[in-house]
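In the form predicted alone, a lone chain appears below as structure tokens.
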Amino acid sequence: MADNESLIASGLVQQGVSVTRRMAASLPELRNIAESKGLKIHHLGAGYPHPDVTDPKGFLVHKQAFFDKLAAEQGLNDPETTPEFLREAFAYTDTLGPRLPRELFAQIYGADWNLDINPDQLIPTVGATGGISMVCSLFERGDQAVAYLTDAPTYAGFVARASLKQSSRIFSVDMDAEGPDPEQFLSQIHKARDEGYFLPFYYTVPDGHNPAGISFSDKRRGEILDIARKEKLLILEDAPYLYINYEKPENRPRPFIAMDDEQTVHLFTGSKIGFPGPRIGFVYSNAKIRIKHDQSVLLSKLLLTEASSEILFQNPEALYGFAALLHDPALEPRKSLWSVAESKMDVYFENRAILLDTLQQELGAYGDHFSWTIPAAGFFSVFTFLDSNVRADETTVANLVSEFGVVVVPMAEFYPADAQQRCAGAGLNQIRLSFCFSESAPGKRADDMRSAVSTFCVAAKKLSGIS
């Protein structure tokens, strides 16, 4: 057993764990301290969908009703008979899954971004996370060391993800306010090519990104995807934010996959626009890949080979639960996904409205203490310490929590490496404040956010040596 033991453990190095599963680690121990204190905990750390809008109920009724419309439809009145969709729905089943909700996301997806979706290139994950693990292993399986593209910061998910090859290494893009640079984005797959690594994509969150708070523009997704074409570049599109936006509709910035289907992989995900728990997603290309000389393939075959190794058999039943999400209340398919975004935004527009107005009503004299991102997308902003005596380090973000009862993120530990390199310090001086979750009592919610807010500018003073 030993020896066992020791052969095993030679070939596997300890991986870093995310920044946003320490602080959940942690945060029982600092919330017991907290509240030996008589402090309320306020959380803007979390990036979960709020219980506002993920209580079950109707759902369950919803879904019931769709249920009942389907065992109808098949002609199959009997309550000893099994409907044969719902035999399917509790068994095992295709790597596709049922063919039902893949035809109607197509159809409302596409109708919604002007795609014409092919059902049987949408292959379901786990979740958004499910695909981007999906993709790596596709393309880690040859032998030449793979690099990844990403931005600086990113989504501490896909560092853990592409940190998991030993040999991989991630080149990462500095952003502004309308996204990554272009001319480092370029410098960079040269650099990683030049290096000898196979760079496969670019992964980035365009819409509302997690965790820099910022939505792209037009204009420079455009001259991300001049670059990644000319480069021969896929962009790996994660988009979990595409229908949390609050622009005016004329003014929402078309994603990737809409400008150009044969360069982007796309990832939707249903976690926040349905339920969280189900982790609906799908992974969704044209892009063809080169496997030789004169050979190419649809990659959304390789990834549908890759899918019946990781998960040979889906969850039909939750599946079929999504297909109920894309019906209306009278039971006919939506006309597109945003009436289904409508009822959580009226939440996340008020939760984030009272972030920032209160941030303005009670930092904005300070403009030389602090900046923060106004999201035009998404569940967060990024808070910027402008004092260089404020370090907003892990111990910084615990003793919020000790001594304010506020619970952030620290965005240091979301830039990788070689941007921690590039920029000793970088992220140092910020924390991701999320608006959307709360574990408010019913009615409670805005009441709770103003709270912790107002909370955390206190804390934010008290840090920069304002009275």
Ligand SMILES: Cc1ncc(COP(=O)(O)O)c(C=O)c1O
Second form
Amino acid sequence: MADNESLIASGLVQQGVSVTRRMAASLPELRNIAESKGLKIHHLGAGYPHPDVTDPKGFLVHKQAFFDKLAAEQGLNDPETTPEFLREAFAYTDTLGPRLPRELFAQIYGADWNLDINPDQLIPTVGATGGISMVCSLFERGDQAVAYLTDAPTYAGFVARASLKQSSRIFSVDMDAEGPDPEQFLSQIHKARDEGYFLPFYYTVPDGHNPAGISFSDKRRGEILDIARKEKLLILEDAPYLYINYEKPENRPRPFIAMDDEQTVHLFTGSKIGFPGPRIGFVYSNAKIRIKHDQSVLLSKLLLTEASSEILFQNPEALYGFAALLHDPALEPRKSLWSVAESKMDVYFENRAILLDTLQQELGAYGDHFSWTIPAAGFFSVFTFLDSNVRADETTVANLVSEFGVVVVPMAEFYPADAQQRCAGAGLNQIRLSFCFSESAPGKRADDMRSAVSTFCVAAKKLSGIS
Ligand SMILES: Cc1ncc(COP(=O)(O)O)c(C=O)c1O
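I have the form predicted alone already, so could you send the form predicted together with this ligand?
In what comes next, the whole complex appears, and the chain from above leads the way.
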């Protein structure tokens, strides 16, 4: 057994568990308390895709049909013979994984976002989580202390990864309804560099921000990109909710990667548009990195060296399964990924409408007490208590489970330490409401969602002293 003292001393053990994991761990006990009082459990906390949209049965039939088609194309109709693609799907592969899924993805994603994607620069990752880890790891190789720029609030999974490196620091930027504050964005870049840190990128989730429940406006994206270009700072764009979008097509802002693929490192994940289990993801960028004063290399080349050392090989079978998803029911390559999202969007559109309509009906008359974000994409709305005496901390949230059966996530911990210093109690009056998940029996989802939000409204009024 390893010696804990030395692990702690060497910085291998650090940082607490994230608020979402702590909530998940405390849930069984709180659920028992709630259920012993006869309360139904209402989920407005989890960020998982809804079970209605992740039933794999239909996909497995489609995947098999696609695999049969590949076998036939390889001229192997004899069931006794193993087609080449199937051997590859279960063999060690190149670090880049099989070519077919990358070629298809490059073509389809490229068409959606008007990008010319070179499949050799598409590096498979273990979901977006693996992409975050790979990019951080690349920039942590050097001797200089690393700092990361991100939003306040920001995605807990990013903070969890960034703080694995004990000497790293997070500099954060406050946000309004349009995105990060450009002035503070610039001043934080200068602050980090003046303090001697190597600042390789700004991490963000511009579409359907988790947890902030907003999407950045076009104008703000432009302002942030201009500064990033001038300051030679990469933008690490995490895009799980790009296609979980509630805006009309003409109103959807472009992701940073479509605005400038030399300034952006883009993380795609199959988790929300497809299934989270197979852990499909790609990191893509056309950025170049200066490695000596007169020599630059493609970032993707450097990332490839990370990929081959850190996560030795991809799961080629899962990538072939993803290639199946990139084909339509007639087994023709899709023209766009929007058609994959469509099958899920009915559920999310309806859940979002129930959340927003119910909040409006029940709390719309109390504009002095409450506000909430209207998400243009993604799974979350941030609910704010405007009464200064309401604290939406972990104890309050635990009480919401045990007294009302409502599960939500407090926002305060999504604010990095420097944001807490700028504004004591940042996020302490906020709750993240998630409308993506429920435990409902089939056909009961909408009713359960409605009663979850209604129950939350009753609880919110009680917290704010409204009878
Ligand atoms: C912003 C953000 N990034 C990454 C992830 C994780 O994605 P993946 O399943 O692809 O690792 C999530 C999922 O909740 C997320 O909200």
